[in-house]
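Next up is one chain by itself, shown in structure tokens, the form predicted alone.
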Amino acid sequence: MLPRMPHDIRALTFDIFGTVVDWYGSIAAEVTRIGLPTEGGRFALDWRAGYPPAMQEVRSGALPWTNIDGLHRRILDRILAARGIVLPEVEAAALNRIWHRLDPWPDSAAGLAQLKQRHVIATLSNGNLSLLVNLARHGGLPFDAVLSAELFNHYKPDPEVYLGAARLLDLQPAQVLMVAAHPSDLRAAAACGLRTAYVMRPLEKGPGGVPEASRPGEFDFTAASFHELARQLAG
């Protein structure tokens, strides 16, 4: 069998949190801006750390289907309580909405525009639809389509999300390239037959953060930016 080449790829689907937008820097800055009595970077890390176990509660049936806004709020309430911080409801709700206005990485908007010249580009995130729409508008992110795990009532890495995205795009899984800064996301996509592109974001978890481990050559493409990925796909 001949190897699949870049021209076989028809659409790119993008993880969002950490891959396209900087959740750590945005949340840390917001915590400082509103004057919470806590260190912003640590607060961001703790909030994000609650995300996988919260999704697992939904996956296991311990929680009914709850979108990411709802899960983020549950986590936020817990970490505020653990720090002894009490916020009026209107302020807590506004803080939870920071996830709707995370700033993109410096290469994201222009890099996506470059990738869009040759391919359909779509989100494929666990974020709920309204959140993803707001992020795209906030960051000037030129996606052709906004696909969310919410459409499938499953969270990544469940196969229903990756295969559902290919189905909605009217493509075979092998015609879709999953782009993410998280090897675990890419491995799950590859298990469903999607192509994979690892875009490195070494500052995702802040200056002292340690990226998720990967093996050399593990993915179809590896790039340091969306611009570099576009050059590779151009062949």
Contents of the next structure:
There are 2 protein chains.
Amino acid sequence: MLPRMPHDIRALTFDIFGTVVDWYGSIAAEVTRIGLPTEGGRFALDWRAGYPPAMQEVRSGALPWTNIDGLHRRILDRILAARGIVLPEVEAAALNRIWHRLDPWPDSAAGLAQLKQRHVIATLSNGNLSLLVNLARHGGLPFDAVLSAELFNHYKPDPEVYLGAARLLDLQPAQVLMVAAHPSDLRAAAACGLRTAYVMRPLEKGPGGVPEASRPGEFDFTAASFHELARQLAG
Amino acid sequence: MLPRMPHDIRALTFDIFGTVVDWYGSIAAEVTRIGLPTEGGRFALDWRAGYPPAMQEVRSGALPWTNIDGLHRRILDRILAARGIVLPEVEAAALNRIWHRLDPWPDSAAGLAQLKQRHVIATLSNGNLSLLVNLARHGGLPFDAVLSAELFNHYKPDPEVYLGAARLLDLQPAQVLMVAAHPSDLRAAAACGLRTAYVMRPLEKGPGGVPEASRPGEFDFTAASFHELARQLAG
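Would you mind generating the form predicted together with a further copy of the same chain now that we have the form predicted alone?
Full assembly next; the chain just shown is listed first.
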């Protein structure tokens, strides 16, 4: 798919969970590895499903600003309790850190290196900064900058995050391309004036997962991998 | 020199101007390259000398928050005027951007790659984030994260910068090692509880320059290069 209009894109900002790293597969594998008495894929889905309502609690003010490590831990405690699983504190804390060691998709590291040749590449995730640094080190992801919702005390899709990223990169919103596997993230970015690239990750929610719906042509770019996105940006 | 006590250092934060990149040599070369009718080394020194008082104007509230690009431009206009040099706006703006293309010291890129093997490495500079991203790309500097005074709306040596970096890295101050060629920067970091590494850059202010004074043994580490610092941290 060709971009709908000429563009002057200088920087690419990346959603991380699901777009760059495979949370479902990594968490399912960890649950198996540590011998938790529950089905790993379902556990991963339940953990992730607790995340939008937890952010909404922060957004509404019901919960003071809490970073993703803190939100992940609250959800973890709940889904463990729902299964009647009791873990020693040190093991629960270690399990919560799996979000710092998620494996990238097969094309992520090499695709980012390719995209970096012509553009600034930065994370733009709701993950806290230290988590994103650890993910980048774990996966060999060569980001130029680690931008996080934590820098703005707002979670995506709040506009403060997208506009704050453009400001820190010293760019106009239209010079920033938001890259995500989630149409809702891209729509919020577009509403702030950013350009959008939809990278399809059909396995994000496991083999039976259903991606968010989107309309053909809804985004400036649509690609099946970071390599394909690089080819489209070069063309 | 050996560290004075056992340490649990997890991350290294780097001063940039003078510690990682050679502002004096890069600016003097640029002044010559563009044919400015003035001595390049003196011009570089004057430009840099305007920087602490400009930051003090921000700190005191005399000037609203202004990033380093903005401060550099104010100083540039003044030192050009003092020399009776009139530049078209586009050329003055281009000259101001030399601060985004400063060359690293010969050991910087390889030394940072070595230090990165065992520790998180981040910038911690008064330079704005987009400037630091451009410096890292220009010099092939493999930072894990780009931290800037701009994220805290405070300039070093204000404590908010050092403590803010530790917070974003999710570390205790004593787990962070501030690396700088400037004793004043290191003393402010130590006052916040950070560990300190003095890396000597005797040519920072050119061949006749005199470094800030310091006492032997004043800092946790003292090294002549990033490679030597890596050896000390490993030992």
